[in-house]
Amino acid sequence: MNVKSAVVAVALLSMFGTIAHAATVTVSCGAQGQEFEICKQDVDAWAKKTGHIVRLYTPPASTTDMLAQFRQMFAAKSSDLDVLLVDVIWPGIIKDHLTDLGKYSKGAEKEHFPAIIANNTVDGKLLAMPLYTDAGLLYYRKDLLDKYKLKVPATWDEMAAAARKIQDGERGAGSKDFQGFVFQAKAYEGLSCDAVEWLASFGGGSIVDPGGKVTVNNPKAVLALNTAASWIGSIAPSGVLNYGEDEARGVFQSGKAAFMRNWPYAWSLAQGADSPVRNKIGVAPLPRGGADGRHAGTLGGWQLAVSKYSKNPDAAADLVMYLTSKEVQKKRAIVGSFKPTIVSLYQDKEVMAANPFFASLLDVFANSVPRPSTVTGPKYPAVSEAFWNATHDVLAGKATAEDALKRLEGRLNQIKRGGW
């Protein structure tokens, strides 16, 4: 505790005699975009209100690295972290290390989307409170579609053709490093999200079906991966093989790409006062895989939980309830375009005005595609890793989609051995 916060805590203690003691709570806010900054403001406001002391922990930006770090801490029963972010795919994986928030929530969970609360409830225990929800989106440059007389693409082929036309035109006009399309293709969870969209958009299933059968080796999945592979080095730089969300956003936001696949958080940043693409962008559903395909955005999102090893679970839970409250979710939606999980915020004029696509893309969000994390439970990380590695090999030209998916099927059945 630094001297200043100690003094503030003592002063508050004497003002509000009800606080038994000022606890120190360490919280892991996100690290992507402006997530850390926004979280810091909210956490500081809570500290001021309660007299508790907060320490901020900066996690790695990638969900894959974050999970690895948290699992190490859990294995050591470390009390270093009290409050942590939980990806929508994790409750089944880290359930043994989280505190049941049921006794703290006072029914607040009823305000949130029931499907997310169900996802966060394991064996009757409410292990995390929803902070925001996510779905994959197609960002495009409105001004460039107008300039080249193009429509918002409805299929991947239309997207690739438009990206090619704009890229050729812009490069010809002197913007030598202009790109048609940027997305996430680093070997990590973000690539699994993008590839789940490609598969679903072509009718190629969801890797493992809800009944637990490995379905990934099918002709439509082959077509989906071949389509994505055809973009590398043509409309997308080969550098995408190393891009996460923020790398793709960096290129798009600096005005160097026509299209981008990303999550809602990119909206508020690309629309920021100093953004070169401010008021030049639009958001659409991700393209369909051909005329018979569908628009598919992967379901993502984050929750907040209290570590079972926390020495201050009461204060930590109070912070979680505050950060996931209507007031804070509203602010986060307006400032950071984080999609609320509290249903009534979709009736809030300020929230909806700041994020016009919340209303215009209702279908995308209502029909977002889950990853097979529920059916594969604790084995999901192994499933996803095998899937992103196979996909990365195809995109990098190291394997054909046919071979990679056949091998992946074998590997997934191996992982499944003994059941999911």
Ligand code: GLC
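Residue numbers count along the first chain shown, from 1. Under this definition, the rigid core comprises the largest set of C-alpha atoms superposing within 1.5 Å between the forms. Here the structure is a predicted model, which is why all the values come from computation and not from measurement. What changes on going to the form predicted on its own:
- Hinge assignment between the two forms, with options Asp393, Trp198, Thr133, His52: the rigid parts meet at Thr133.
- Here the chain moves as two rigid blocks between the two forms; the smaller block's rotation against the larger, from C-alpha superpositions, is 31°.
Switch from the form predicted together with the ligand to the form predicted on its own and print that structure.
Just the single chain follows, nothing else.
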């Protein structure tokens, strides 16, 4: 064999060796629209860089349907999906089916918000890496605060007083359906998020403490729910009992409310070219529960995890670390306004130039409060349902906070029976 033939043979051997060792990884990292398109760009870049093959899996749009589908796959020990898009409350629920990423992370988790990493760490195992985050915020009308010479409220009582003053003034000026405050109060997971914030802001705990003890029945939790109940029919319409995120946003964005509790997604929509409140809104941390309370926004967002049944866990984990890296999170923040989970990106000039309102979010994310999904594990859905139903009964005037929380304590201890 001459030199030229030898070179060709080596090249062919190298090429076929690369192909032989290329892994096929199926990933779920975006459901639809812009998120799906950005996901596709990022996984294509990783595939080009590594030589691996990536297939995109489109999950159901509903998070409930998505979790149900994943659980069906797990029950069958299916290897069809390697990398999963995971809601922030899922690591504890599906912990038995996820790969420990600790051996792949090389310390990268130290760059992310500690509360998110703690949420994703179950029984000492890092089961998911954060992709982007969310937390509850207080939206307010800057123009109306100026009009009525009011400051951004720091406590719930201040918010209620400001909401009442603006509501009365606007109704007196002819806007009969104007509301002081809109939020998520129908009986679903969104109400659990709101109520977790109320409890934490008053020092009322987190439903179940990190040690697994049911702590929801306490005087400060009672005060928190009584305070929220006082808003219904006063500064908030009775119809709020049927509001989810978009119902609340619809009222606020139409210019018919002074304050709103919602997630960061509502910002870009409220600032849209056709929005009646464009350039009239501001965001702030949710109010404290009094002078000795705290600002508390419920932790939201999405993570990436590797299925325990993946046939290519090393390649799948490498893809997860790439997609959650600082470089990719920065690009996603600039192009799609996805909220980074890497703390240093909130000081990045290019990120801040693309998203000026991110400057208001750093403290919110740093002080976000998780739902008790990690400690309660697979039983969290039952815990949350019991909590949102008890809270809804209080808001609707069907039960006092004292009675509802006492019954809830008993129900949660029933659910816990045998351990979390």
